[in-house]
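Here we start with a single chain on its own, the form predicted on its own, put down as structure tokens.
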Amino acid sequence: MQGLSGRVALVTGAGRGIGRAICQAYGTAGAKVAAVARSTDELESIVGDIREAGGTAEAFTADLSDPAVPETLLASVNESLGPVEVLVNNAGVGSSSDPKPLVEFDDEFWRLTLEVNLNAPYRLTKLALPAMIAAGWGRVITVASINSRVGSLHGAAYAASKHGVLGLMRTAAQETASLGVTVNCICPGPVRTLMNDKRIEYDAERLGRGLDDHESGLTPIGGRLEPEDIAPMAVYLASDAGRMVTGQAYNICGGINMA
């Protein structure tokens, strides 16, 4: 794919599932990987798969609920690897952390999820801008979900982060579109990540159903993706074959959303 060698891509939520399914695509297409997480163990083992490989990874701990780490973050990158040119905010908190009803909903799970799954990504896009701005090339792509679209029966907090963070690339993108920078969001179906076993586990006991069973109906192609179906959108998105398209939010769901 084009337009991925020698760039500097930062990706958050690196250590394992969608995450370390880009890094390592992004490693093969030759770009200079940023891997993000708060996991040392997790990163160390992508970084260390990137490198065996012959491509180029740093890896860089950090916990993305602490509103200071974006600016510290993104000037680390910076002093080690470069201006960051592909960002991809893909950390998140899942409702299967805490799913309640939302008159039972626990507050601080409220904040924790927005500042993780939109304050985040906000802080990174607007800190990153600048440099891709000057530069006149720059990609964002951030991680959505299925639930930007439709909600997530207890987890309110999931669904009201993952729509906010939709309308906020689509903004930024309309911003930026002019200026050779695209922003866009990947909307995945149920993958199959350690996030989601949990939630697949909940709604399988919440319905009365065996756990095989409920996997195998939950989208209409059959079962769940893997972190690895949604990696090619990140590189295309990423990638000179790209340049024309912004704003936009992909669904790669199985069939669930074929709207």
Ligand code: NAP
Given for the second form:
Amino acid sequence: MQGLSGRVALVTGAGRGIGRAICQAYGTAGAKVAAVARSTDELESIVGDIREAGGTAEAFTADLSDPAVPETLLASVNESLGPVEVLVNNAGVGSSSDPKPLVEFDDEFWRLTLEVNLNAPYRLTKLALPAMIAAGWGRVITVASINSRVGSLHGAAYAASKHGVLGLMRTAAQETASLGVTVNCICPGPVRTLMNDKRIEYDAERLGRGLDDHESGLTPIGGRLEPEDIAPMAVYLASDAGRMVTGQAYNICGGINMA
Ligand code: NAP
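Form predicted on its own already given; the form predicted together with this ligand follows:
Then the entire complex follows, led off by the chain already shown.
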């Protein structure tokens, strides 16, 4: 597989979890990484790690729940690293920050989830695509979820946003297929991150199970995935080796039976 030498890669949700692992792998593959999230300390940590290993990375503190942010963010990245060639839409609000049955669902939490998980990828992709199309080369990779395919109990906003983003990316793929740009989704199962810690604590309590018992039965292969299990697919999809792959959604989910 070829590397990402010199490619400008913007990764949202870069400070921890899956986004951090993708940044690390992109740094190793030679990309210039624009690491985006709200928590400056976490961004500085991943940027420091990439630089220490000889790579190139910059931190961009930004709150993607603000609809005005994608435009200013892309302008800042363009100015310091160049036009974004690889966009990774990874930042997300989880289902378990405020889990509730639909009839009790909090409208503000619905709005926030849709803003970060669906509207921000819409805006970032729309704004990043013209430069990719002009260059005849680009990659958009969105970290969706197995909840892009099945519901999320007490997580209506999460499942709606993740189903929505899959449709958005499939459409973008159709529109860019002949232009040198690929657009794909990765659909993880349960991955050991802060977001998923909250979800499994909620489910274990709801089901009256011990946390360890609950966790060990989460996938047929056993337990949860690690963020590093997701990153290699993000490298492949960003590379020249992935040039004939577009409009796809890859489940990485420990063998959970998914369509
Ligand atoms: P995580 O460890 O909680 O990381 C979430 C990242 O998103 C953090 O870097 C967070 O940074 C960022 N973020 C959240 N709200 C933001 C905002 N308003 N503006 C900018 N950045 C924001 O969770 P994760 O599990 O790695 O999640 C990454 C992606 O994977 C999400 O899209 C999630 O839905 C998806 N996913 C996760 C799992 C799983 O089991 N973990 C399964 C399927 C899909 P700040 O808080 O600093 O802003």
